[in-house]
Structures are given as C-alpha cells and as structure tokens.
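For reference, the chain that follows is the form predicted on its own, supplied as structure tokens.
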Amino acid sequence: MGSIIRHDKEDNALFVQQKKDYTINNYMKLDQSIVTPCYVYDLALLRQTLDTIISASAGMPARVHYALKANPDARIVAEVAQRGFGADCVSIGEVRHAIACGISADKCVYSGVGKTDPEIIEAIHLGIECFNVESLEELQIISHLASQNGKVAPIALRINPHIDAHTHHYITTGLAENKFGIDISLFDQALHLATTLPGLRFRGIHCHIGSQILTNEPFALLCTRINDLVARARQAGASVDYINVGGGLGVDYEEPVTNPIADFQGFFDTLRQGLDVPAGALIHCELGRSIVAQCGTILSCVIYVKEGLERHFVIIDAGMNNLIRPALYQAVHRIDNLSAPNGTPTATYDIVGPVCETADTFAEGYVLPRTRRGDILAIRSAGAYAESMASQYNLRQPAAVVYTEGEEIL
C-alpha cells in the first residue's frame, strides 16, 4: 500500500470523528485525524497522465506547457517540472511560482488580457519564453517597456480564429468580440506592429478556443486557421518558430473512475495531421484541466440530512468556497457516498454546502445510497479549478490537502 502524505490547513472545518474506518476499495483507509473538507491528490495518477502525454506527443516538435491556473499546488507543479514540461501563466505570480517549483523561465509563456507595466517589466527581466499578446495596445506597451529597459521581448499574437468550441459560454474564448485575443480581421495590422515596433521579436501565432472540448473537430478546424495565419505571416516576410494551439482538451466528468485519462492520443494525432509546421518551429500546447482534473477528489462530511416536504437535502461541510464550478458554470461532478455499504437502498437528494448562498449547490435531484449524518462523500474530478479558485467567503478556512501514492478512491 502506498503512503498517504497529509498537509492540514489550520483551524479547518469538521473533523471526521466516527469510530469506524471508511475503507476505500480496501486500499486506503481515512485516517481519523484527517479533517474535512479536504482535497485529495493522487500523485501516481498524475504521473501516469504526464507519461501518457509524453508518449502521445512522441516524435512531434512539441512542448506542453502546464496551465497553472488549473491547479498551482506546489507538489503538482513540481511533478510537471520533473517531466520537462513548461508553464502557461496568466499572472506574474504564476510565473514566479512556476520558476520556484522548478520550471525554468525560458519555458514559461505569459498570457492574459491585463498584464500591468511592472508585471511586463519583471517578465522581460526574468527571460520568459514568450508573451502571448492579446491586443494592439499591449503590443505598443510591451515595445515601449522593453525598449526603455534595453531589452527585446519575444511575442506571439493571440488571434481569435472564430471557431465555436461548443462549450459553456463562460469558457469559450475563440469567437469574435471576446475580451481575450485579437480579432482575426486585425491580423495584418497586428503583424505589422509586431514586426516593426522596436523592442519586439515576433515569434509566431497563439490561439485558444475554449475549455472542456470533448471532440477533436474544433482542434482540426483550429489547425486549418493556424496554417493560414502562419502562411500569411511568412508571406509577409516574418519568421515563425512558435505555433501555440492553446489548451482546452476536456475530461470525463460523468465517469471519472472509468476514464481517468483524457484522449491525449487523439488530440496530438489531430495536431500531427492538421498542422503545417515550418522547419525549426515548435508546436506549443497549454493543457491544464486534462492533466490534473481526474487526480483530485474532494472529501466532505455530511453535517445534516434535512427532510423537506418534497425535497431532501444533504448538507455537507464542503461549499462553493472549495469548489465554485457548479455555481459558476452549472458544472456537473460525480458524487459518491463512500460510507454506504454495497446494496444500500437509494434516495434522491439535493447536495448542498454550508455557504450562505442558494447557489452553493453541488447537485439537484441526485441519487445516492441512503445517506446519514457523518457519511463521507467524494466529489470527483476536483483536481482542476477547485483549490485554485477557492475563497474564504463567509470566513471559511482553506481546506486541508492530502496526497496519495496510488490509492484508489472508489
């Protein structure tokens, strides 16, 4: 049996005080001192996922950048760094953190629509690999700041290719009139600035069309758009050595235990077949959710089972401050009752947290084995955009973190 490495945050919520062990697939037993709610990260699954990416991209001129916004946990980022991955950063804080966790600055790409002057200057001095530039004005500002500091900043143009990723409108980023990126109709103007302004070194093209994309068709369309942009840039006399397709590959939220690893082979095969890569150029991708979502689980204790007139509520000690995705995106996560023996009759519940917001709801009309106070629930696929988006709303303390080495939570 692998080891369980525990890290508690002070004054956390409810201790699991039942006298019995909650056995998880006969491999891992919950230590009675582990507090809930807590994030459990399976490092063995993370490593298996990273190795799958390396295998699926073998033979390609490609570099994967881990999107730190998905989960900046230091242990996770260190594992990513050990595999030679780069970092996709959207703040100078993420750039600093990536470097502190072992990813060299020259493997960090910096995106984001609101880079401030001090952040740009620091990133230039750190020697990051590339700025993904998201507006014409940002090009002019980076040019001015780099020249003022006697530096040359490497830049790529983030172009919106007008591709519908068929995902939630909050996480669709590649359409026209989006706060992210430069509209494709402005490409020629942006290219002229990128190749003529002082203090800039134009490297290539960046696109990101959205998140939680479950088919390869949008990526195939993206390859066609990028090929056209690269060809136009080269026809204009620009050298292109950087082709960044962004991220967005989705995961199976409905059956995470059955499908713990995303379709990386299909994703990279689509890039292999679809991209026309100039000699000496490198394909860059920015994967986040698909790397870490399935290696994370939230464990939460049932505080009350509230019997309403028509609806029954399971009130747990995890809240939207620990996992905001259901409230923000209407996201669906699989939830299991780890305490209920096999064969327990089922009932239908609304599963809610303790936060003083009606939106603090994880599921409505959800079927679980009959649930009681003190039962432990597992909220699956919580490795991405859970801890990274956590807050202390209602002055709730940060959840504990537990690392496992291959134990299964079933």
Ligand code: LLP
Given for the second form:
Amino acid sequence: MGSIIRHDKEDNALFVQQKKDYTINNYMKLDQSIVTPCYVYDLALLRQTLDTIISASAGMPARVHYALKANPDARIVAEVAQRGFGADCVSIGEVRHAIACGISADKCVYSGVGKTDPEIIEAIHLGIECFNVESLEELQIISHLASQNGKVAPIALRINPHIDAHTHHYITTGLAENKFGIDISLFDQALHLATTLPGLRFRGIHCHIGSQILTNEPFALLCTRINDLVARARQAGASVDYINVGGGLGVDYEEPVTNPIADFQGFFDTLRQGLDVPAGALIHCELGRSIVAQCGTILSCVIYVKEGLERHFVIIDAGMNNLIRPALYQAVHRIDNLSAPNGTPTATYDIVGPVCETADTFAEGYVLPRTRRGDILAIRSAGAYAESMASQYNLRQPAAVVYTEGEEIL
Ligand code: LLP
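Could you please show the structure of the form predicted in complex with this ligand, as a counterpart to the form predicted on its own just displayed?
The complete assembly is shown below, putting the previous chain first.
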C-alpha cells in the first residue's frame, strides 16, 4: 500500500502517512489542511527520469535542452540545471528564467516565430548558445540588430521538414501548412542568407515536428531529412556543428503510474543510428513533456456529485484554468479517486470543473468508484503543459504547489 500526502498551509510542509493508518478523508476531517486544487511534483521521479536520459544518451555527442514551456517551476528547472542540461526557450522571459535557475546562457537555445527586436537584442547580449531562426525576414533582422550592437549572432535554420508526426493537429508542427519554421523548399535561399549576412554565424539545422509522438518512425524519417540538409549545407561550403532535432517524445497517459518513464532508449537509439554527425558537431534535442509530465499530479476535491437527468456529474475544484489540455486537445488524463476504499462499486461520471464553460470537462463517461462530496481525485500526468498553461479565468486563484520525494499518491 502506498503513502498519501498532506500539505500544511501554515509552514508549507508536506506530511506523508501510510495509507493503512489514515485515508485522505480522515485528514480532511482531522485538520482540513490539504489545499486543493494543488499540483504535486515528485522530484525523485524527476531525477530518475533525468538519470534515464543521461544513461540512454551516454556516449553520444549530445546536449539535451529542457523545453521550459512544459513547466518552468523553479525547483524543476534547478534539478534539470544540476544535471548539466541546457534550456529550450521561446521567449526572453524563458531565457531569463533558465539563467536564474542555473542554466548558463551558453546552453540556452531560443526558438519562436515572433521574436521581437528587444528580445533578440537582449538574447544577443546575454550570449545565448543559438537562435533557431524561423523565417528569412528574421535572419535579416537578427543580422541587422547584431551588427548594430557590434556582435555576431549564432544561428541555426529551423526547417519545416514536411513530416507528419501523427499527433493532434494543434501540436503538429512539421507539416507544410504550419506557421513554424522555414519551408524546406526555401532552404538554399535561407542558407545563402545565413552564411553571407554579416551579423550571423551559421551553426546548423533545427527541426521540431510535433509533440506526444509515440513511435520512432517520425524521428527516423526526421534523421534522414536532417542528414540531407546537413550534406547540402556542407556541399555549399558551410560548416555544421549544431544539429537540433527538437522535442516531441510522448508519454503514457493511459498507464502513468505503472509506466512513468518515456522510451528515451528508443528515442536516442533512433538518433544514434539515424544521424550522420560531422566531426566536432553536437546533436541537440529539446525535450519537454517526456521530462516532466509524469512527475506531476493534480489533487482536486469533489465539491458536488450532481445527478443529471441522463448523466452523473462529478464537480471538482480544479478546472480548465489548472489543466486546459482536455478542453483544448481532447486530451485524456487518467483520474483516480484516492478516497474510495478498495472494492467500492463503480459508476460512470462526467468529471467537470467549476469554470463557466461547457468545455471545462476533464472526462466524459468516465468510470470511477462511487464518488462522494469531499473525495480527493488525482489527475495524473499533469507535470507538463498544466501549470504552465494555467490562467486566472473567472478570477480563480492559482493552485498551490507541493513537492514530494517519491511518495506514491494512491
Ligand atoms: N521544441 C520546440 C521548438 C517546441 O515547439 C516544443 C513544443 C518543444 C521543443 C517541446 O516539445 P515536447 O518535448 O514537450 O513535446 N501544449 C501542448 C504541447 C505544445 C508543444 C509546443 N511545442 C500539449 O499540452 O500537448
């Protein structure tokens, strides 16, 4: 039997008790100190995940950048920094935050289709590792701003390789019609600018084909596309020391408790076998979700169980303001009732939040043990793109954050 957790609001301490002695409901009755909704981040699982990445990529000339957008929580980023990872940033705010959390500027790469002039100038002065440049116009602007400031900016061309990542259309980025990257048909033109504009130092190629990718085939295809681009650049006389394959490795949203670590071995083996890396070049990747998704759980309290005419609603105190993925991408997160004793008969519910939107629905027709007001639900796999996408819609307060060290939430 696993442990359960309790959060003390007064001193922000976390208490752990064996489930056999107490249930969370007992806690609620005892001292009401559990704060919901809250994000619970398991730092031990995070470290285990980071160690798995280090061993899966051992022996490769590679640098892993953590995509801060997945979860910029300072303790999480500090753990990532301690392991020597770099950062993948998409705004100057993320660059500053990565540096503040201990990742040096020369390990920060910076993507984004809409980098503004002040953002570019600041990133140049901070000395970031590389700009991943997304358009021909951006090449001109970065060169101009760098020259104006007496600098030369390191850049890679973010090429849109026309690869279907077979994932939700909102998180597919490598297809021809996406706004991201420079179309592969413009590669020669982009390369010419990148290697001749005075304010630029061309370093290599960047691609990112999408997110929550669960098979290795799209990554294998990506390797062949990148090899071709690197060869073309070198034939044109440019040297390449930076090959960035982006992020996108998926996680198991169905069985997060039993399968908490993504297939990093498969991912890095695919790169190992697929990429032709020129001497002295470094492979870069930008993993977000696969590093943090399974480290996070949202705990939420059932406010009401409402018997509709045709449906039973479990109304909880977490909403789309805390986790927008189900509303935005029809994402399915596993949900468990922590308070129901083993053997409780089940029922089928729509699990909804308190926000004034019909889309504020976590799951429809979801089977849970019979659920009552006051029960605590665990929404799993909420470490990535949950708190980082949170809003204050309906003027809801930000959820509390607590950290655990490997305690199971069962
Ligand atoms: N690199 C670039 C250029 C990206 O745009 C992204 C994610 C990543 C790396 C990290 O991808 P990851 O390893 O996390 O898949 N909010 C959506 C996901 C959006 C991903 C945006 N870009 C979701 O909740 O599914």
